[in-house]
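What follows is a single chain, given as structure tokens, in the form predicted alone.
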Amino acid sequence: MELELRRGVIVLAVLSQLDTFRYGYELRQALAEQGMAIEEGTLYPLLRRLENQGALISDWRTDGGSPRRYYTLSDDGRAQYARLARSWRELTATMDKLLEGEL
């Protein structure tokens, strides 16, 4: 059941960090740094995923080293985080709410 929940805000989690360019392994250790930490199994599908759903753009960079591909939000991925870290923050105070009572 924890893993359900988790899965449910990497998406989220994702989005929050690449108002700037970032590359793969540079946004995997800012999430983890964070408490967020992400299996790269999981991570580079889901940059692909969002890049193919138009979420993200991205860019094939040497910078005089290895190749890397940098992850940025897209206009449409700005719109998209917007609305879904308003509906995070409406969740959360509602389950705050619910949580109250905990036994």
The other form holds:
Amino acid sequence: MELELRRGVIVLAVLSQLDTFRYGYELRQALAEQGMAIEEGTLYPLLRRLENQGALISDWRTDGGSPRRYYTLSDDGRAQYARLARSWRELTATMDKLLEGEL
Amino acid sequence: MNATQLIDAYVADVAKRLPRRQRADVAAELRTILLDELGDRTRPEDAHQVIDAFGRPAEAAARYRSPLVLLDPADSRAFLRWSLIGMAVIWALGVADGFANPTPNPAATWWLGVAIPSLWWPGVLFAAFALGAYTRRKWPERARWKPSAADTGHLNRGWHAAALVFYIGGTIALVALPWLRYDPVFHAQRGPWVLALLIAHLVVYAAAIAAGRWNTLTRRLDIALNLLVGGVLVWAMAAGALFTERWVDDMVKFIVIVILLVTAADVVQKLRRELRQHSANVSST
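Return one more block: the form predicted in complex with its partner chain, after the form predicted alone shown previously.
So here's everything in the complex, that chain up top.
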């Protein structure tokens, strides 16, 4: 059940960290350091799918090391992220009330 | 194989399962990702650990593509149920045929001649379910749930009259066509019973068409005659040949068995409706 709960927020978590260009491994590390560990088999294909859906753009860069694909939010992705973040805040506010038995 | 070779082999296995246009790009990215995950480690076991986290190549490749669902999960139980029922019927008919036409090795004959070929049934069923799922996704408006029409017993006279003419023509053809050479014993003993019941059934059908609807009496007569015709046909086929020529006899028996199976399903449905109707009447009085 916890896995399903986490699955629902992975997209939002990923979008939240891609305001600037980041490559997959760097993104996974950043998320893990902030307590949102995502399996490698889930995260990397997700980046591709989000790019195919137009939420992300990508670019091959070297930045002094091996070439890596870097991802960041597209304009559409930024708008989607803002919408999802708003929905998330409303949802957590509702859930907080439900869990406290106030609703 | 060293760690890098293992990763390269894994990437190649994933890439060959991807569409050609994205193969090189995904492979290059996957390779850098796996090497990033491997970091400074160099042992083959470490590479295996990194690869295991990505899953089998087929799973890893599937995650890079849009999910493809051929059989809707909601249909899986119905698919399994009808597959098993259909195969059980085919297998049972095969066993019955084995008793009727004994061979030196009945188990092998049944296995090779009935059990293995019976896999056509789940195959056909799967294709039908997959087609249904595709049409629902393609035209969702048409797939919207609609309540089934209330059964008022009303008959469309035009259509049913045309069907009646067709059935009467078929019955006359069975009797009058000169090239149908019936087995003499069937013609003398079992044939008249089959013909009498077929005519009785046509009379009930004609009465329902004349009235413009099925009523309780014609509905129950229809069920009873269906059962009687079915029983007599089973007896007529089990007791011996229907036609003098073997291949004609086999073909007709096969067609009659298919008709009997369809009729049996129809009778079960009609019986259930009658029982529902009966209990509704009892509870309302």
